[in-house]
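Have a look below at one chain only, the form predicted alone, in structure tokens format.
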Amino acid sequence: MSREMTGAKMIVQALKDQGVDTVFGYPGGAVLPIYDEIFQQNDIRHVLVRHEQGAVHAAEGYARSTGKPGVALVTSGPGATNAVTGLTDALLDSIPIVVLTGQVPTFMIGSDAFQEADTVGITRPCTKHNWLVKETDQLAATVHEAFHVATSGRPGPVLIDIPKDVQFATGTYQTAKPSASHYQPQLKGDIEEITELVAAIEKAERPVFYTGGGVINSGPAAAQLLRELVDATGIPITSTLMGLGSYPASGKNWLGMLGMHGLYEANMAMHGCDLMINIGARFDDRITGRLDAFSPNSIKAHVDIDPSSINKVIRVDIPIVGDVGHVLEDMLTLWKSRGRKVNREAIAKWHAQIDEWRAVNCLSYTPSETVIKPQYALQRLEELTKGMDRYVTTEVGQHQMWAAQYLGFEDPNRWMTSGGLGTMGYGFPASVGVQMGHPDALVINVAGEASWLMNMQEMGTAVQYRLPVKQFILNNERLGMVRQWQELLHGERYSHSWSEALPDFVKLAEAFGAKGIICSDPKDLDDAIMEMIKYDGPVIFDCLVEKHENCFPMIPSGKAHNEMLLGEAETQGVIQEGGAVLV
């Protein structure tokens, strides 16, 4: 079916057809003619954003707690190069985002006008794929392509830069046809492959499921297929980062995270493994550790929709390409008809070690009556929180890593944070597009007051749209992360890594219209927070933490799963040599 209508009218009659139902923005100029017709629609919702990077990120806290993509909405110029910072953390994640930006007219391209980028330029490195659209019979259909790339395959960040002039102009409107696209990943697995890794886990003594992003990114089957898989061959499981709830933190076979600030448990499992099954992680460098040192004994498979992630950084015996919920399907089928074969009484005895492993509680502190230590501030958000239809979101640093430690994520989707990138500034906004998306759950940004600075006009969105965002900003008045490594690495040498100005919180919380909760003792905490959760409105939550605690374990740069600093744990006598725990 077609009609005519003007190309801003097609941007906004697309979007309804792909289902959109949010869309995060900043109006200027040269979208003026889209933002219009916003107006004149009450089907899709806008939400003003403060600033374009916070927009973006909105988009991505919206896509990956609904499963849905995200689609935000910028001018040219200055409005397209702040969203930069947000396509990249989303290319990174693979998270499916549709960002579109406005341009001046197609006749002044090229000639430096006012708020005019090479946007398509500037955007091709840190997109899945970007669009410059000169004729206005091909928008409906750039659109609806635009989506399809962004949600299949490996999902990712697409830009659609739409000159002033196209969308004033008159054209056909053209509905989205599912079998135009050329862009068609390979979703199913080689069975060949999949029929080799199934007879190696019938055969491994010391496997271990290495699970990632790509898990959650695949669907809920995907994770409900993992999690029968796991508990139906008894194998332990980890994950990165990004997989977070994938598997249930209380599963029995969790290990916790893995990696640089991971679990001592799950990094040495890691180590010591016989068979590693990567299922939908690509090998990152905070996960790996030294290259020539991780999972040195193992047979490696690889289950990942992307082709250029197989053998990218890693080197693997079974390479799987194709989706990981149709991978995962086809592999419990196979092992159950070959008669549901593990070798149990190996596993069992990996399992005890994998106990005596856990017995080190890598996560032990010293706690005090007096400061209220980062990692009690969250084991008490934890233990408040949970069972409660609970997303959370993170800003970047200590409290990120803490807070993938000490809460549990029994679901996928509930986690957000920024792990390719780093992006500090992410989290608050991400927070707004979880809400957005979830108007009736409780949302929490786990901050550091350094990160939280970075998109604090965000406030006023939250303010403006009601939206009950809940702001815990563990404040040590420092740049935590760095100053851990400055202390670790670089002779306790400070250099510029705390601001002697920060705000009073709850005065700027009260400025925005919002409320404002300071806590100090490790008394007040349980209160406070019960405070925070029960108000029906955004909260600035500023608890003082101690300044100088260290976030541990921790894998130093270049070393080996084996080779981690353990902090307080070390003190209480764990020793570690060559993989072995004296205690």
Ligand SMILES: Cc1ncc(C[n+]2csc(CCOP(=O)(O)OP(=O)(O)O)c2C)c(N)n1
The other form holds:
Amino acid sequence: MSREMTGAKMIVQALKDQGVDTVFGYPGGAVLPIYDEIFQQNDIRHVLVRHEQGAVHAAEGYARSTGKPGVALVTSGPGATNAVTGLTDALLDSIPIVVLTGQVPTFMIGSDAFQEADTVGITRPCTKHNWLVKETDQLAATVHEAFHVATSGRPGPVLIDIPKDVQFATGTYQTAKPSASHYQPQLKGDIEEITELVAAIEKAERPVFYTGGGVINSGPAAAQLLRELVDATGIPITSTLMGLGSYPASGKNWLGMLGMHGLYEANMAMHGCDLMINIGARFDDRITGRLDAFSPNSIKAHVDIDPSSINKVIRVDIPIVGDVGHVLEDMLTLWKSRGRKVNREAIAKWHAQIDEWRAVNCLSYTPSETVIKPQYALQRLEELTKGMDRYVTTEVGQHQMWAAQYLGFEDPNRWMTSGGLGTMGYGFPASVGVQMGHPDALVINVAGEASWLMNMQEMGTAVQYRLPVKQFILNNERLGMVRQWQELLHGERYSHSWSEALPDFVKLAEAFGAKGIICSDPKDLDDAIMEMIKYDGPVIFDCLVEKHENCFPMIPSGKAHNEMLLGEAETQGVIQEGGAVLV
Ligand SMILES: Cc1cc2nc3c(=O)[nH]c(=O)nc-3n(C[C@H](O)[C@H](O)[C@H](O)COP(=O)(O)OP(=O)(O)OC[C@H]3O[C@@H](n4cnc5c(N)ncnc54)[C@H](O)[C@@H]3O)c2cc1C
Ligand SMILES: Cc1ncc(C[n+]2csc(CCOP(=O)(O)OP(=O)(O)O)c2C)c(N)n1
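Switch from the form predicted alone to the form predicted in complex with the named molecule and print that structure.
Now the full complex is given, and it begins with the chain already shown.
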């Protein structure tokens, strides 16, 4: 089907044809023709954010929680530059989003026109791909290609820069033809490599699954297949921050998160395993620690859809390029056809060893009756909300790590956090995006007060669209994660890591027309959390917590897995040097 229409109308039509129901955006001169078209239709909801960074993070939250691509629309110049942090965030975390930017008219490009910025130049390194469209006839096909690129293979952010004259001009609308794209990533893994991996699993005595965000990217069917394979083999499984929920936290083979602030048992299993099966993770430095000491005696397999991810950081013995879902399906078929063999005796011994590491109870902390410990706040939040239709976003810092440690995720797409870029200010707008995608769900942003203030303007968005997002702020009046590093690694010189002028969060909530709750006494915490959950509207919960609590376990940068600091467990003297357990 081809039809004549203006470029602006084409954009809106192409979004509809892509099944888009929500766009997060902020208008300006260079996108007014598109806003005019949005005004004249009812199929796509436009959410007016308060800052373009918020639009992109909201699109990320929407995308991660729904499995559909997120869409943001911003103007030229400052609109586009404000979107850069969100684009980079989505690139590092492999989140599929399509960002549309207005541009000055084609005949003015390069003339230092009002609100002109070289958007494709600026965003080239922080997008998976970007386009400047100079012909209205190319517009619809470019939008369709953009959705294909954003969502295929390793997902990521794409950007289309659209000059204003291209929006006004008339051209021919082209419908989507996905098969026409040159970009067709490999989905099926090499069956010989997969067979080699299955054979290695049969022989392994201390195997471990190391899973990551790629399982979530692949879709819910992949998480289901992963569960089947783990149950069928009985192999213990850990996950990165980005993969939480792929395997249920209540599952019997679950080791908890690994890495810098991961659980002792997960990191020790990675260190001591003889077969590491990486499914959709990228050997990030928060995981590997010191590279020459990383899991020294294991055979390593790596399943990843992005060939450039393989052997980038760690050389592997069994590389498999393909989509997690497809590869797991082939693994399961082979596993069943070969008679489902594992070395049961060795694996039982391996589990016994892991149980010893687990007995260290690395998440223990000193409780308090007078002050709310952040860990306690999250334990109570978990207890009072688990089983609910719950989605959690976070900001960045200690609270983020405690949330990963103390909240349990049973399903994929329920946990949205900024892992790769570590963007303070991500969580609140992301929660707005999640709530737009799941209007009836309980959406909680676990925040630190410093991160939260970075995009607090989105309170206006939450109130305007009646989004009942809960902002659960663990307020330590410190840049907690920075303060912790200064305490442990910089001789307790607390250089600029606290704020002397925090707002009254209850009054702030009220100023926006939302509800504010403050809690400082552990005895009041349950009631206050219940009040937050039950309130039908946006809430800022100011949870005043212990100011100098440290987040453990912790592998200091550049150290090996078996050199982790355990905090409480260590001071109780249960760990020997080298990681052996004394209990
Ligand atoms: C303060 C702070 C502390 C942190 N501490 C930790 C920590 O202790 N532990 C931790 O785990 N992380 C931690 N992180 C996060 C860390 O920085 C990385 O973001 C994270 O470890 C990367 O996760 P991942 O390996 O799963 O990769 P992702 O970034 O999720 O990448 C996914 C990988 O899967 C591949 N992939 C994508 N789609 C598919 C598909 N369909 N099929 C196959 N492959 C696919 C991609 O190519 C990529 O290689 C921390 C972050 C912050 C901000
Ligand atoms: C945009 C941005 N600036 C700076 C940092 C560095 N940084 C990481 S954690 C952190 C402190 C976060 O403080 P807060 O949000 O209060 O959380 P807490 O660690 O206290 O839980 C800082 C400054 C960052 N990650 N992102």
